[in-house]
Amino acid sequence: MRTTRRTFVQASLATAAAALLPISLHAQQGQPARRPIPSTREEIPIVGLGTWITFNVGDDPVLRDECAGVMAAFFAAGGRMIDSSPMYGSSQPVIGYGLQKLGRPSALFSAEKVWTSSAAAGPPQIAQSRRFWGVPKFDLVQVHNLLAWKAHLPMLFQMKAAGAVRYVGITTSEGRRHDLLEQIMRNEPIDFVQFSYNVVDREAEARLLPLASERGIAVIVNRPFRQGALTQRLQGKPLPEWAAELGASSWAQLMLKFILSHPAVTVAIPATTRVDHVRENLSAAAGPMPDRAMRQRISAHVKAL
């Protein structure tokens, strides 16, 4: 993409703004670091659990138990946020199965979405999602991929005012419609925004991440590994020796630390089907985090491979 004077200035200002953002990571011994949700200062672990594709296992009892095992390892390692959507096939009832099997862990931070073009269908869909999960209410409900956002956001704000949901957010993925997302972030009193950001997809650094910090909006990062494409691409390639400076023993941990070290990021939500991977991901939320120079080094090294 051709760099114009305007884009150069915008990027320079965004970099300067990011440098001024306060880094506030808190961790207890053996637990993942936490960051505060700006609108309430409630602290949440900086690694959550996504369920897109991985929890869409239908009624298969073996696969359902495997998902429950992932959830058990997630909570045991100090995780809280599980994120899903009506778009994710059977993921919602599979989450509900796991929560029931685990005795409904009190640590759960439930992040759901509304995904329908019909304004009237929004509340019934949220109610159905809640029944699938088996929770009295969701901590967070987001408008999925900006679909009918003008209709759904007022409804969600009303639910929040009535105490039927704690937080309201909006999402997009794969770098789509950032201009509209920025407009909503500037003009609507949302608590959370969710978008894609990773070691090679860094467009959010220019405007969205600094704006989230400016506006006091929590950031959920989806597709931290490009839906597994990045980890597959790096499979078999040696980890750089300097990764040990950050306590990273795998590519996944190094790439997660790149994301989590940005001070505007509240939580990243990698999805996985494996217990060892969920433990590995939560471990990335502990120990040293890269500074700006190291972040650049990580990104440049991955891009060069």
Contents of the next structure:
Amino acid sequence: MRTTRRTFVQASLATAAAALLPISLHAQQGQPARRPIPSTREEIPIVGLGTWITFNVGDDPVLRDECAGVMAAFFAAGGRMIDSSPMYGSSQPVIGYGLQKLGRPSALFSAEKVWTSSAAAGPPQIAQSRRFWGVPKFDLVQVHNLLAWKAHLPMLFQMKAAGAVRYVGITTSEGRRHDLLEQIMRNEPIDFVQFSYNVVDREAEARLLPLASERGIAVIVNRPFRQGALTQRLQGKPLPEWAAELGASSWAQLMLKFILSHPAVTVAIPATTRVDHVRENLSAAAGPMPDRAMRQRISAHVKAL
Amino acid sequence: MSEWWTYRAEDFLLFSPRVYWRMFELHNAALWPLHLLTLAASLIIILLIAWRPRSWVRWLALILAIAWVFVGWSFLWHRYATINWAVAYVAPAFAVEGVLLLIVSLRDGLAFDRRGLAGWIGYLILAFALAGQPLLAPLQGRNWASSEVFGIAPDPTAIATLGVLLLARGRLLPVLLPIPVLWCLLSGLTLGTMGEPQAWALHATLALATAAWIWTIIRQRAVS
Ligand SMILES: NC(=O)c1ccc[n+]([C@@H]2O[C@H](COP(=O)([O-])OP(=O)(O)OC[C@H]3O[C@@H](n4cnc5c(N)ncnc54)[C@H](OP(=O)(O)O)[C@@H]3O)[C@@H](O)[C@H]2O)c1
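The form predicted together with the partner chain is what I need now, so please give it after the form predicted on its own.
So here's everything in the complex, that chain up top.
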């Protein structure tokens, strides 16, 4: 990439921000690092758990238990945020099953979404989601894919004021409608924003991530592995030697460290069906993080493969 | 949904192939030994078409009607819809097809005297649905227990119905066709998006059936 004045300024700002990287210093050895949610300074572990496709297992008792196993390993490794949506088929009741089986872990940070084009259908949908999870209230409710955001955001702010939800957010993915998202981030008092960002999809670096820092909005990163396409593509390819400097022992960990080392990122939410993978993902949140030069190196290396 | 043009088929795929095939395994286990009854029903369908005892033909439409309503209710509504919310909107279409077939049965609205190319393609499709489709699971390295069987699973039920309709004549035929055709399209698209080679079974059925209908229409025009 050619260095223009603009990219130079952005890079300098990113370096300055990296120096102030708000990763919790009192993170215990082996425990995932934490970052503060800007609007409250509440700290949260920087790797969460997504549930799109992976947790949509219907009534299958064997697969439900497998999902509960993933959740157990997630909490045991120090994870907190689980993200879902009414769009994800049976994922919500499957989370509810896991929570019940695990004795309702107090560490849970529940991140849900409202996903309906009808304003009136929003509150009953959230209530239904709550019943599926079996929680008295959600920590975070996000407007899914910006659908009917003009109707849902005021309703969510009202719920927050009434204490029925702790945080309000909005989501998109795969680079869709970033202009509108930016406008919402500028004008609405949201606590969280969620979008796609990974080692190859870096569009968010230009505007969304700096804007989130500037506005004090927590960032949730979805599709950290491009829905598994990246981990599959890199499978069997040798990990560069320098990955060891970061304590990364797999491509998944290296790619997560790339995301997590961006100073504006609060939580990344990889989804998985496997206990070993969830452990691997959470341990990527501990140990050293790449600096700016190393981040470029990771991205360039993966792109070149 | 806004900006719908930016969505790809993959964005609507809510489940993994493993979950999809295990669903048939669980469904088969839950319904066994009902398969013996649906197998007997398939044999009756073939015998009725081959021998065509006039007064019995209406039973054929009745068997299909029951199969559609049952599959729509037991598989689509109670099982598939749990992992794919869109199926909750499709399940009623299976009931509609069942009712249409029932009306045809009551009115004795079909005759099975179609021969020639369309007839042979009809037999081929029917034979595939009843005997070939259940073999696809083991042939593709899946468990036998996840086999799809007529009257239990939607694909062989829809494919068999298309085979039967290719062999039939009757004024009500056009109203019976859209739902099985649309199901084959939808299911083929789902399997294709999952990267399952079995999608070809549905694509090939539709291609063959369309070719047979075009052939029949051309022949009828030529005769009249
Ligand atoms: N608009 C929105 O709001 C939106 C859109 C997209 C996603 N999301 C959220 O973001 C979450 C994450 O995105 P995503 O599910 O699309 O994709 P992702 O997290 O990028 O990828 C998930 C895939 O990565 C694989 N994987 C996970 N950990 C791995 C590891 N350590 N090693 C190798 N492979 C690994 C998983 O396979 P295994 O099962 O084999 O581990 C899974 O198939 C979603 O689940 C959802 O909660 C939100």
